[in-house]
Amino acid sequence: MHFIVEPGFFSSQPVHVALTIGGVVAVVSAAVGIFTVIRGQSFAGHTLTDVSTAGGSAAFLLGMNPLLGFIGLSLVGSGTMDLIGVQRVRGRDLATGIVLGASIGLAALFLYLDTTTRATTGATQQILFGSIFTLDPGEVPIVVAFSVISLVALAVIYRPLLLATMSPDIAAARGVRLRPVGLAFMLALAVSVGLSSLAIGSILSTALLIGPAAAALRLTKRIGAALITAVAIGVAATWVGVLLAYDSYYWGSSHNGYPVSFFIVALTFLIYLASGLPARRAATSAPAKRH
């Protein structure tokens, strides 16, 4: 096991908690993360990915807890996105626009004035890519809490957001209202963000939201199947992301070690890379079969 797994990883607190809050995050961003890509709305996420570095810069700012501005202000900007009028196509183009605009700014300000007026080192990075070694055990239940309320939320709208999503017209003829559906999926969408910036940090926290939902995808059709695929290679990824941060610690004489974020980033686009091999197999052995 020394050639794969360093001294101490399994006795480390720090890892228990990196793989409990990793775990948990990856399973909420997965399940999101299907409807997120089925409904075209992954430049949505990435917007939200802007607002809750904006959120954790003021959170940092006021001296609060980083995941509180990760998600309420995620949540702000996805009630205003909705507002505006995400329901529609061209709405969404509109509503991401503006948010993702005053989302920019307000986390240029809010960073500039955390290096500036604060002596707290390393917010940026914590902010930006996350230190999910460097999180506290009383984390834990807050982002299982957070966790189970978004994943209520949407098994609750399951169904309905399901017909939505695959036609609204149908869904709205058969007495669906698209709206609520919509507002919630969006909340869901709002935490399922500001948790994984709290994990690999806030502009790469779409991996985690995208990156396993469109590789489970390619593998399968079915939602349900997609939902499970999706979650399995989240937290797979999430894991080996943390193994390997830990162990990269020892490679080499200078012991400075790789972001976990690195890693999970990195294996979550190969495993998409890999997921459209079986379709491009079956696409060339089609014409020999013919002939």
Second form
Amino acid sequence: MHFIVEPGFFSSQPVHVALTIGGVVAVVSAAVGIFTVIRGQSFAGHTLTDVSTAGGSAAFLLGMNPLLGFIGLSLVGSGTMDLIGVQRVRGRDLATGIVLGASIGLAALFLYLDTTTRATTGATQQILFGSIFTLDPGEVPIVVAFSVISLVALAVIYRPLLLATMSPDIAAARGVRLRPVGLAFMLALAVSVGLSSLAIGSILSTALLIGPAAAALRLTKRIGAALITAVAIGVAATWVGVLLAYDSYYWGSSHNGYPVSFFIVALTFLIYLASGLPARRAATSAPAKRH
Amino acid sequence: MTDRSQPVTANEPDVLRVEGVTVALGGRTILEDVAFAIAPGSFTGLIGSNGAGKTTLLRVILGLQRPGRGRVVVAGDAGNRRNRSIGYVPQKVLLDPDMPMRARDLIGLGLDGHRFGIPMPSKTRTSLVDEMLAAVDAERFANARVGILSGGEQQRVLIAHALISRPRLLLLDEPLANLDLRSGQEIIGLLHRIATEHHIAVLLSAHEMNPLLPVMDRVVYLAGGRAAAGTTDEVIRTEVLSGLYGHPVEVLHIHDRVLVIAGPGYPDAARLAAEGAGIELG
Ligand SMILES: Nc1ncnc2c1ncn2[C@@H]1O[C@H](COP(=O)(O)OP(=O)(O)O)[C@@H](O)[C@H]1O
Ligand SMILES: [Mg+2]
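Switch over from the form predicted alone to the form predicted in complex with its partner chain, please.
Let's see the whole complex now, leading with the same chain.
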């Protein structure tokens, strides 16, 4: 036991906060991620992480809560993409590209100003790699509130979104209003990206959004099962990542530790690779029968 | 053009009446003064070459395209809620092989996919889906992902999806376009059986009328933006089609097949023939 869980893991308050926020954010990311992947909007999701980088760094500059910056600018970014035309296949690349370029430019400017004018040396690191171990416990209710908003929105539009994803023509003929449903999903995606930017950092939040969903979609053939599997993978990767990051302070002699985001993303990626094994084995074992 | 047809069931009101519908898109008149009616439980073929306006007309009926002039009356429904009582299988449905949806899930979405919230499993729901799976002969692949099914199998699932909410009218946009002859015949047979047994009117668009001849009660023939409607004997005639095309055409009956042959000098004859409109060079 001692080798797996280093002393103090379960009694440390930063660990409690990290497990709570990490777990909640993983649930939202995985659920939203399933729809992001089946709608072919992974690139839009990734772009929103860059938008949230700009938002987080602007919030630091203004001395605001970074979560509000992450989520606030993501929402603006998703609205902009919707206006330019992310709903239409042809408009998608264009909308995403324009917003991507603008947000990276803004992020670069704000991060530069953060480091030069405010002498907050930790800002860049916190924005890019997350701050799951240093979050104030007072942040927990805010994170939970935004998570509930995102999940409730997803639950409300669940069926029309699924129908519209399968066939926009059929959905429109059944009276589904494609534009509001698509926009509601983009807003839920923006909130989810903002939350994961806070937890594991904006450059890595795409991994938590797409990784568990992509692995789950390889393992299941029903949407409900895919959602549950993705949530389980996301939460497991996050909690094990937190544990390993905590343990890593005791590895070697330097007592520096490794970033938690690295562990979470690495675990997610390994699970994704492993999810391909069942399919692969089926493919390679078929010709082997002939011998 | 007016509808000269008699309803199949004389004392029931029509499930659909299209009255003087005119549609212009991008400054061009696509449909002009199109009028016809569909009786309950009847089978109607909407025939026209590529670009004749079949999809546009179906979109008008569904309320997705507002006509410039004229109106569409759907039985029992007034105004914008009409689309609920119409089943629809669009022309191109690209079902992603990676989409986590089994045939039975897709059929179930036909019940309540337009409603907000998460679907609740129930005995009624399952038995309705099972009933539809049987009706379209899809039990064999009920639990397979829809994206990996063949074209004909996907058509069956989409038809079941459109029918599970018990509409009185089913619209299908070129359901035979990407099917081989045999799968096409099977789908036609299936639709004919459903129309008769469940008393659901079918309006099916196609660019080739011959496969539909054995089952069609009525035909709506689109050409040059205008429509002629009636029984095949009334519509597929030299005078009627010549009037539609605005050019002499001849209708030939060869064995069980009908050929529509353009007289010399018809500007688009080669294009129409290439697209399988049934127009061939004379
Ligand atoms: N949104 C649009 N704007 C302009 N023209 C259109 C539009 N949609 C369809 N058309 C034109 O209307 C004509 C009829 O199209 P359509 O109804 O799709 O024909 P069909 O389904 O019979 O092949 C075509 O010439 C097409 O180019
Ligand atoms: Mg068409």
